[in-house]
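Heads up, the chain below is alone and in the form predicted alone; it's given as structure tokens.
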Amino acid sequence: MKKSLLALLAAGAMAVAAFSATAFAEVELPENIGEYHLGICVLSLDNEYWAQEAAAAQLAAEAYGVPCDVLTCNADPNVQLQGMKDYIAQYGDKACFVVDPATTANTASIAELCEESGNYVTILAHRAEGLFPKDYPHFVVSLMLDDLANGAKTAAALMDAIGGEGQVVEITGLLGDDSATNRHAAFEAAKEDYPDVEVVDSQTASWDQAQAMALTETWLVNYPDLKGIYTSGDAMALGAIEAMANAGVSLPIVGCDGTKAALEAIQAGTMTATILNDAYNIAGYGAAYAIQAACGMLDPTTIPDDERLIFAGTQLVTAENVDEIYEGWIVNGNPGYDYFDLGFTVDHYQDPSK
């Protein structure tokens, strides 16, 4: 066995230690761990969040001493599957994967491919209905984000910011998208706790900043008593903020994702809150699960079935904590997570009946 003692991260990264493991333990690694290869499958590197997922998985691979490669597919599920097949052809049973799937439906094909080839995989953010790791020994864990819980947090932050009363509008994401549907449902449910809040309109902007800007321009004219804006995504929130700035108006507004621009808007006081979906958590630990399974440090079949369905931790970002988060996640590009502590990623578990 090869002994590896992780060095403490740079002081700047440790400034956000409140959000991460505070110490790294001495870990025994297999002598041949450098023979394994991690395929990091993301849709592209043009999107800030997907680029952070790739960076997070690279950090985890580096911690274990495992070579890695980023495989992009431009959101094409067939290209994604072929890229994985090519990687398996190159590295055989020493290949393992962490995958943000091109589509929800593609998760079943990914699980089936890896089961047939005998390669371990962690699947992020999406899971087809009825697809369970317990049915696929090489499907290590499903790591997802709880959009219902996250939407509820930002909705409550908005409604509290307007004093629990007044008119609000909602900008939703792409119709039919799982995240958009769940964040809208969370908003509707949260509204029940605020009977004096009136939702005067709800429209989709399909995650698009320009569409959200146009909607907000119209609403500011049609609803002069408007008190706040709920959005399902940061890009749409930023579009609404631009419209408000052009109109000389400032209203409480929330988003979701935790993008650099959204964090800067919170720092500037033009945005109330967002959710940090934390790619460094979900993708970094997703990579760690796959690596440990591939090299024999972890047997996924010994994990209770329900505990292979994980909701990864996220954070509500407000003016109170934005500076620390910006420093660790944006400036340093490394929040200081201990990728050997697999339990750290678990916030709670998914519903095993779905």
Second form
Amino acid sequence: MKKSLLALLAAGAMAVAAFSATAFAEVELPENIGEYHLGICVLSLDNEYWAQEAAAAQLAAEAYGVPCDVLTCNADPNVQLQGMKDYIAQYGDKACFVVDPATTANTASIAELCEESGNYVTILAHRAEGLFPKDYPHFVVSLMLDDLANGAKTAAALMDAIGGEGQVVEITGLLGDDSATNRHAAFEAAKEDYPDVEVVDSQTASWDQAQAMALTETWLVNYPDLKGIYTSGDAMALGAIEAMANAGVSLPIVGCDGTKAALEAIQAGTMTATILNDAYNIAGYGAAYAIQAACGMLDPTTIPDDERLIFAGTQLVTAENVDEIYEGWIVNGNPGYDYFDLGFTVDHYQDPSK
Amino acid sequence: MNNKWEASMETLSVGEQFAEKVKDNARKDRIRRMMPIILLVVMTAIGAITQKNFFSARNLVNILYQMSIPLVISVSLMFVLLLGSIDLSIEGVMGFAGSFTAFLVQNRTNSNNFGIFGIILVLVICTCVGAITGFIHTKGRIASFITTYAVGQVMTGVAVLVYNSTPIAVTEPAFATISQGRILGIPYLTLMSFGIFAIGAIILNFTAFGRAVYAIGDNETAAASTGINVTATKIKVFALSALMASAAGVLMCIRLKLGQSSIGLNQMFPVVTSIVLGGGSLYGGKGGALSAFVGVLVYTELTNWLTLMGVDTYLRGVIQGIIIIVAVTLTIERTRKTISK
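Next block: the form predicted in complex with the partner chain, after the form predicted alone:
Whole complex next, starting from this chain.
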């Protein structure tokens, strides 16, 4: 009885496997797909996250059999636009883009450039206020990271780690940067739920590890009863961790981004939590959307307007899931996403009124 | 007041007037030279009065710790600024040195474990890069800020190639020992940087090379006519500058235990500002070890104090900028050259 049940299960599993294999193969790719070219535009490759975005877009392009090129601009919006124009000049309407914009303001210029030339584009992580894909048939989707929700998650992880009471300090990112502003706002909001937590100081370290280290050294002297540290970025968290190590203390601390070194710190137990901003998700699926639209597999105008404003999936990383994430994202450099299943990236939708 | 002075002048002969003027200038010069020290005393006093923790032993150690890397960078700039040149490659060289050090010592990304030999290799490579920079600058007759800016770009690029965009975390146990170890409460890292600075100061003040640097900064043509080899001296200065920048990069890597190109980011201009705060000149010939030391100390005290005060993060930059402008106004020497750059 038991054996036959096992056999049945095994047969079932095989059937499912066979079915999904055919399902995979059944995605019909246009015959001329190899003629299309995907440009992944990032600010530069000296930043781990942007390099991961480039790698993710290349993975997705490979899955579709589309050649892919990385266009960098050294964070200069004009260089970014010029790079795209050059790419269009080379490949005409066979060019499509997935862009991490040099500045938020550049998103409008990018959408207009692509509309004018008739090239499909997905824009990642930033969107100028009032800029909507529905107004631009070639602006396939906007894929953003929900910094407010993510900041709330790490803030809660920190507050819980210190038992919901005591003194904490906050290290914010670059002043005026929208991610820094949102992650700071999330922390401010989270504070409301923990009345016994006192924020004794909040300073910017401009995303910089050394600056965060110096701040923390001074704070550890000034606030001997400090219980925890909230930071808006992993690099800054790592700086604070080094300062704590030198002072012989180990306080709960959270970051955001999911860099390799931060994941290693969580493995080592010196860091409490971070958010995996998952470049393989946002940039990989961003690439998939652009490719599908370019080669006619997807007509963006048939997607409901509000569903073109997407928050891509991210994950809270703690000691519990860090090993698994480290293995897939860092060691293998491929979390094994199915870039044909476009819906996978949708975590929730952005506010369509902003 | 002025009229009275002019009136008294009228009664003096031309020779006496000249002597008066020289004396007056000398007096002004003495006051100006004292200003950085006065500034340091005032800054320290303000810190001590407004913040009870400012003079605590742990905070003083923090200040020593936080000034250690700027102090090493200041040795680079001390020589370069004395020539009237600038070295914009410092940040790139630092970034490369930090990244390459992390790559060569025991780390989480590869199986390298060259220890001290890795560090020596880094210092040697960077010194050669500095010599090449100096060679291009002097032989190619290209302004130092163009040459060094370009070399800085190259080094940043190479740094990123070294770690392939994912910064390398260092696991070398000696790094933890150095960054956490103390003698009489003073961190090893600080002692090392003070040692490096002392060597730099000795070279500047007690060697023919140091005197040549001063002479060239004061008047290059005159220096050449006295038999100083201007080209060789300049090349040596840029080699020394890169060596110091790479030492700063290695120390930063020890401090942060992570090697990435951004290690050098925003490290140079605060030190240039510090040296000017300490009475150094951007036109060459003026400044030296004391102005570098005092300037770096004042600057570090200022940033430390602003953190202790818990100044609103949005206002911090504004306050820091205003204080620097006021301080520089007090310490800088007004040159007769028109300020246009």
